[in-house]
Each structure stands twice: as C-alpha cells, then as structure tokens.
Amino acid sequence: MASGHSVTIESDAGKTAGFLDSAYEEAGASIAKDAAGTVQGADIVFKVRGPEEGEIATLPDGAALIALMEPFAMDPKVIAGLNAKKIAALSMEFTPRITRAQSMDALSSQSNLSGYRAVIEGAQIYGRAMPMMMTAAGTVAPAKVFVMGAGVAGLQAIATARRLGGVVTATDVRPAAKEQVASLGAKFIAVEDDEFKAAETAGGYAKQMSAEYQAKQAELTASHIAKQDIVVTTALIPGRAAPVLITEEMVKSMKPGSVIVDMAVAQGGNCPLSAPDEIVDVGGVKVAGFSNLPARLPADSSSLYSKNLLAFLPLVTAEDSSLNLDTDDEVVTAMLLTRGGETVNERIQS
C-alpha cells in the first residue's frame, strides 16, 4: 500500500455498502475468506464494532484493535479476554474533541450522517410534504420539525429538515448552541437560567442538567412539542442513560399523524415509548427508534469511517511503518483502553 503497510480484508466485508472484493484488490489489498484469516499475523485490526468474546480468541497476542467499542457499555468477560491476549484496545468514541483530532472524530463523522437520515426517516413516516406548497387546489401547510439537542447530529437535523423545506425549531442545554441554531435558520428555545449558562463540559459535551432545570425544561418543550409534526431526539450524554426529554404526556398530547424519530434509543431513550428498531403507534403518533442510522447509508458512512481510521494510523505507527505505542500523544493515550494485559484507561476502570 501506498503507506507501506500490508493489508487484508475480509472477503465481502464491502458488500453491503457497494465496495466489492475487487475493489479492494485493485487497491492492493489480499482478501481473506473469513475473520480468522483476515486477522491471522495482523499487527493492527480495524474493526467497526468491538469484537464479541468468542471473536477475541482469533485476535493475536500483542496486537493492537481499533474500533468503535462502544467503551462504557462492555462487557467485563470482554475486557478480560483482550487483557489476556495482551491486546493493546482503542475506542474511537474517545479521540478527543481537539482541532488536531477532528478527522480522527468517527462519532462526528457518524453523527453527522445519523442527522440527516433520522430527518430523512422521519419525513418518510409523516407521509406528508415537508414544504409549503401553493396550489391551484389549495395550500399544504409546511411541516412543523422540533429537534431537540444541537450536537453534531442535531445540526445535520435541522440544516436537512431546513432544506426539505419545513419550519424548524431546536432546544438544546449548552449555551454555545444558540449561536449555531440560528446560524441554520431555526428558532432556538431553552430555559436560560444560570445553569444553563453552565451546561457544557470542557470536550464539548453536554452535562447532565439537574432534576430542576429538566422540569422546567420539560414544562417549556410540553407546549411546544403539541404542534409539532415531526420531532427529532438526539440527546446522549456520554457513559450515561439517554436522559427523557418527552414523557408519554407529551405524545399523546401530538396530533396523529406526527412522527417522534428517537435517536438515542440505543441507549434507553429520549422517549419512554420507543423501541430499537421499532416504530409505535402511540394513538396515531408514530414513534420511531433507529438504533443505527448510519448503517442505513452504508456507503458514507464506511466512506467516512475508513478515513477516520486512516488519519488515526500515523499515530501508532513508526517511521518504518511498525506498530509504535510507544508515545505520550494525548490522541493515543485517551483513546487506549487495554494495554499489556491491563486496563489502562480510568473511564473504564471499575
């Protein structure tokens, strides 16, 4: 390859997202038949998911794995078979919200397509026009979208809604939001209090906002979400449950017909009533749970993915193209979870 690496595919591992075999060969890399022989001698694996516990016996000793590892959902039998294997774990959730980093970010990448195709879902379900249309047989009104959490993937929410033509307003509890909303064109509405002033970690993240400020929170957005036509969840808070943002009051109070995309239902939810891959009917309010919006765009977000990667790799390697964890760059160090048969991240650490 042109970085000097070898590299070795598992055979249709591309498939689904349109990227034959061939492709990869002409590129020059080998395909293996399976996963044992994809990762047979292998310095590096690169992964999306993090691997399952009977997947981690084919991993060699000492080797280093990259993925998405989901890090404050896994499984102690899992940590302990990399820490026996010595396999040195990297959590792409980690990488850090730092300018040197940003094309290393995988969950903004990720995010971002997640955004548009929870809009894109969304429209689809609501079965009718999102912009307004002048007729010679009447008006149709343009849809009314709320997204609710301006992050990464709640401003690709809003811009997609913002394009499809529909009236778009968003909430989220980080001050620095305000700004970016209406930049979009979308009315911001919050409870600007004190603590909101407050509301934001240094990475960038939303903190978890006190049982107070949600209950007022939760009394602005009840008025403001029974107009609504489509309503789009995007809250999560890292290592935490997905915080309720609308109660089941809340939809019932929605005209039927409106649609509720919840995008954190992975991680229980920013609604009460959604299910993982499911779509409820809650008296004619159709709630949506998608637990992996970028799989519905696969070519992107592998597109995407594989340069998040590619970026990354300089940072473990050395000149010679080696393996090299060796280094006190702050990238590596937030992102190892394992290392020489040890747990070496605190985040995880029980």
Second form
2 protein chains.
Amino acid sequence: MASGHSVTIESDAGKTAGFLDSAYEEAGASIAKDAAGTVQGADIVFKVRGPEEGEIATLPDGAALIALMEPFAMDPKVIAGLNAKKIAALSMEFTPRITRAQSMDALSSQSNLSGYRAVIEGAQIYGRAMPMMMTAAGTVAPAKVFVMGAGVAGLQAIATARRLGGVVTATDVRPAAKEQVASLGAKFIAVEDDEFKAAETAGGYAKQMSAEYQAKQAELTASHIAKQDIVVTTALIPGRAAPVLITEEMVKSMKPGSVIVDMAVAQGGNCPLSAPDEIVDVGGVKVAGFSNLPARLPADSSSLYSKNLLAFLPLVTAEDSSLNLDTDDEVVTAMLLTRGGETVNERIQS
Amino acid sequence: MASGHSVTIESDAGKTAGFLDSAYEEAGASIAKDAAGTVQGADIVFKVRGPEEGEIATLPDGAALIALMEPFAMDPKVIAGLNAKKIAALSMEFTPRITRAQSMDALSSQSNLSGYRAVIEGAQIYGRAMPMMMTAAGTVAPAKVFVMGAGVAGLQAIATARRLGGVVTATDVRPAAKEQVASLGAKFIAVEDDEFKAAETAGGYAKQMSAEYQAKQAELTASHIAKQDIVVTTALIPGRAAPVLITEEMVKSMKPGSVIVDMAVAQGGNCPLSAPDEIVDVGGVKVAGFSNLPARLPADSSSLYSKNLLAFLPLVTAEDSSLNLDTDDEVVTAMLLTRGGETVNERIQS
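The form predicted in complex with a further copy of the same chain is what I want next, because the block you gave corresponds to the form predicted on its own; please supply it.
First the chain shown before, then all remaining chains and molecules of the complex.
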C-alpha cells in the first residue's frame, strides 16, 4: 500500500456495505477466507467490534488490536485473554476529545450518521409527511420534532429534521448546546438554572445531572412532549446506563400516531418502554429502539470508520511501517486498555 | 353535521391512521359495527376502494357510490352488479383536470403524498446518507437522485430529495415539466426533439411516446442511470400498463448499493425487475416496488382524501342535503360510471 503496510481483509467483510472483495484487491489488499486467516501474522489488527473470547486465540502474540472495544462492558475473560497474549488493545471509544484527534474520533463519526438515520427511521415510522404541504385539498401541517440531547447525534438529528421541513425543538443539559441548536434553526427547551449553567464539562460530554434538576427538566419536557409528533432521544452517559428522559406517563400523554426514536436503547434506553430493534406500540404511539443505527448506513459508517482508523495509524507505527506504539502520545495512552500482559487503563481497572 | 347530512362510519375504519371511533362520534358521526351496517339506508356511500363483488348486495338500491373505483381494472361482474342495483357509481380517478375540480382531485392529493413517501422509503433503503456531510473524518458525498416522470408525484419526489440534500436530476416527456423541475432546483434530463416539444397534452397527463423516441430517451437515460445512487420512477399512462423506463441491463449498470423505487409497480412497473411490496436485490442494486404508498402515510392520505370527497359532495347533493346528481356538471359526468342500471361512461365501455 501507499503507506508501506501490507493489508489483509476477510472475504466478504465489506459486502453488506457494497464493497466487494475485488475492490480491496484492486486497492492492493490480500483477501483471506476467514477471520483466523486474516489476522495470521499481523502486527496490527483493525476490527469494528472487540473480540469474542473464542477469537483471542487466533490473534498473534504481542499484536496491536484497534477496535470499538465497548470498554465499559468488556467481559473480564476477554481482558484476561488479551493480557495472556500480551495484546496491545486500543479502544476507539477512548479517543480524547482534542482537536488533533478529531479525525480519529469514531464515536463522533458514527454518532453523526446515527443522528441522520434516526430521523429517517422516524420519518418512515411516522404516518404523516414531515414538511408542511400546501395542496389543493388543504394544508398538511409540518411535523413537530423534539430532539433530546444535542451532542453530535442530536445536532445531526436536528439538521435532518429541519431539512425534512419539521418544526424542531431540542434540549440538552449543556448551555453551550443552546447556541448550537439555535444555529440550526431549532428552538431550545430547557430549565436554565444555576446547575444547568455549571454543567458543561471540559470534555464535551454531559455529566450526570442531579435528581432535582432531572425532575424539573422532566416537568418542563413532559408538557412539551405531549404536543410533539416525533421525539428523538440521544442522551448517553459514558460508562453508565442511559438516563430516563421519557417516562411511560409521558409516552401515554402523546397523540396516537406519534413516534419516539430512542437512540440510547442499547445502553438501557432513554425511555423505559423502548426495546432493541423493535417498534413498541403504546396506545398508538410508536416507540422505536435501534441498537445499531450506523449499521443501517453500512457504506458511510464503514468509510468514515476506516478513515478514523487510518488517521490513527501513524500513532502506532514507526516510519518503516513497523508496529511502534507511541506511549508518550496522550491519544495513545487515553485509548490503550492493555499492553504487555497488563491492564493499563484506569477507566476499566475499577 | 354542519352540512345537514347524517354520517355513519364503520368501526375502527380510521384506526390505522390514528383516528379513533371516539373522534368520529365527537364530530357527530354514528359508528356501525361492520360494513353492511354502515351503508344500510345510505343515500351516498363513500369508500376508498371500489366494492368487491360480494359487497354490492349490501348497498342500498339507487344509492350513489363514490370511490377510487380503479375504472380501467373493474371486474365486469362488479359493473353488472352495480347496474343491477341501479347504483350511481362515481370514480374519483376520473376527476377532470380543471381548476374548479382541483380540490376534489384524489389522484393529485395521493400522488403528492406518494412522491414524498417514495423518497423517504428510498432514503431508508439506501445504505448511505443523502446529504453531503463534511466531517472531521472526511466528506460524505451527496446522493445522486434521478426522478423519472415529473407529474405531481415526481415533483414532490424531487422536492423531498432536494430537502434531504440530494443532487437531483429529473426527466419527463412533457416540455412544460422542464421549467417546473428547474424551479425545484433540479436539472432536467431529456432528448428534446420535435416529438418531445409536441408531447404536452391539454389534460396535463403524458400521452404515450413513440417507440423511436422511447429508444432515444432510453439511450440518454441509460448512461445517466449508471451514475445514480437513487432512481425514483413515477411514469403512468391512464388505462394502460406503465411504460418500461429501466431495463434489466440498466439496473445491472448501476453501482452496488444503489436503489430504484418503482412507484408504478401496481400498474406493471417502470422496471421489469420490480415486484409489488418487495425489495429485489439485483447484484447489490435494491429494486423496491411499493404498491400503495399513500397507505404508508395513512393519517395524511385519509385526511386529504376525505377533503377531496367533501369538496365533491355539493355536486351530488341538493340544498336540502338529499341525493341529487348534477348530471349537467362536467365534473359529475366525467366521473359517473354507472347510473340507473346503465354503464354511462365511454372510457370504461370499450
């Protein structure tokens, strides 16, 4: 390859995304017929998900493994297995939120796509058109869309709902989000007390708010939710269960035909009635949970994820293309979970 | 009711659209437990679809029946049954395309919704995002969308694909469509020869083009289609099978992951590979056929259809609200299929 590496891909790995083996071969990669053959002799193994326990035996001793490891949900047997083989496992979820690492940030690239897709799914489930339509037979009112959580996913959900002509409101626990929401043409809905003003953390993630604040916010949003046609929830707290934003009572306050898209369903959900990859009908309100929205845009999610990996590659290789973890680099140390037989990341040691 | 009529609705008729029996009762309607009870004693029967043969016995003698009768596909036994009961059957599909009848035009109101929905379905099937996205990990290219046929459905498909950020082109056999397509921000693709220029008919529908023109147009569109990500076909010819616009060869020229939405599948399809309510995978190209797109927006399609019917009501009732077909009115005569035991519409007599 142009960067001096030799690359092996598992056969049909890109098929779902529309990338055929022949395309990889044309780009200079070798095709292996199975996962074990793909990783054989590799210095660096890139994966989407972390390994299953049974896969670890096939990894070469001392290799680097770079993947979305789901670091807060790792099986201790997998960690032990990685350490037994002295694997240097790097978790893409731990890419620090610093400017230099933006191009490597897979959570951002995938959240962006997820936010778009959540609104497309919502529009598909919703039994009306999203935009206002002025027709000879009368006017179709625009959909009222409420986006809860205005991080990367929420902002893209807002932008997409606005594109489709929805009347969009949004909420977030971070005051900085108010300006971002407004810049996309949506109205911000939040209890703006002192705690709210103090809540923005340096890392850009939301910290968990107090029970008191959550109660006040729930009261404000409850009356707002009752009037919405589509609600998209995006609230995640790293390493914890997703916060409940929409109670059963709030769901039941909505009009029949309304739609809730719970983007946090894989982390327990922002709505207790959502279920992974199901559309639950609650008195005519459709509660939809998608556990893996990027997989519903396989071509783009694969492309952006591979660009994230490619941007990260120089931090784990020397100029002669050999494996060389730069453990002085704060990006590498933030992402490194295990190395030389030891668990080296305090975020998963506890 | 405000207009002096008494109205009976079949129980749960609006359930799919999110309209409950209680809402109809609050509006002053009676609820009947089945179809036979609903039409009992009625002067005027409004339906969505024309009757099955077995339903005709329940209709009161001499009543007016107003529905989307599918006049070109009617079972002769149904026509005979309607005549035996001296039913005045009026076909909403035959609403003339004149200004005064626009508010009654159900084909237009439903085509508009279908055009929107076709693009939402296309976006859902497409494994990439529609808009250009400039992200830290790189730029996602916008989807190239080609809309074939720029009638009411095609224009709304163009508008929706543009809303979603697609790069949109469109084609039509009518030269007037070129300006309409451009006004929505899409580029017009057509062989603009003399036949094309002569093809616009007074009624606003497309007449069937010559085989020679179709061959030239197919050649131009074939090279264009090969480069598209999403193609939406909307070409219908009243009373005939839909024209083939996308051959098997053209489908196979498209990139894996591309999507075709065939809106004409219920009339035989604009693509011979499409099948009703299926997504056919042709070497990675997804060919989707939706036989009833308005049913996928049940709330809006019901609302607009009922507004179409309401606008038509004065033409079949006297001032005292009794049944009174105004057979001097060109709208009524255009729509009337059977009356007093005779088939009176020459468009279905042949």
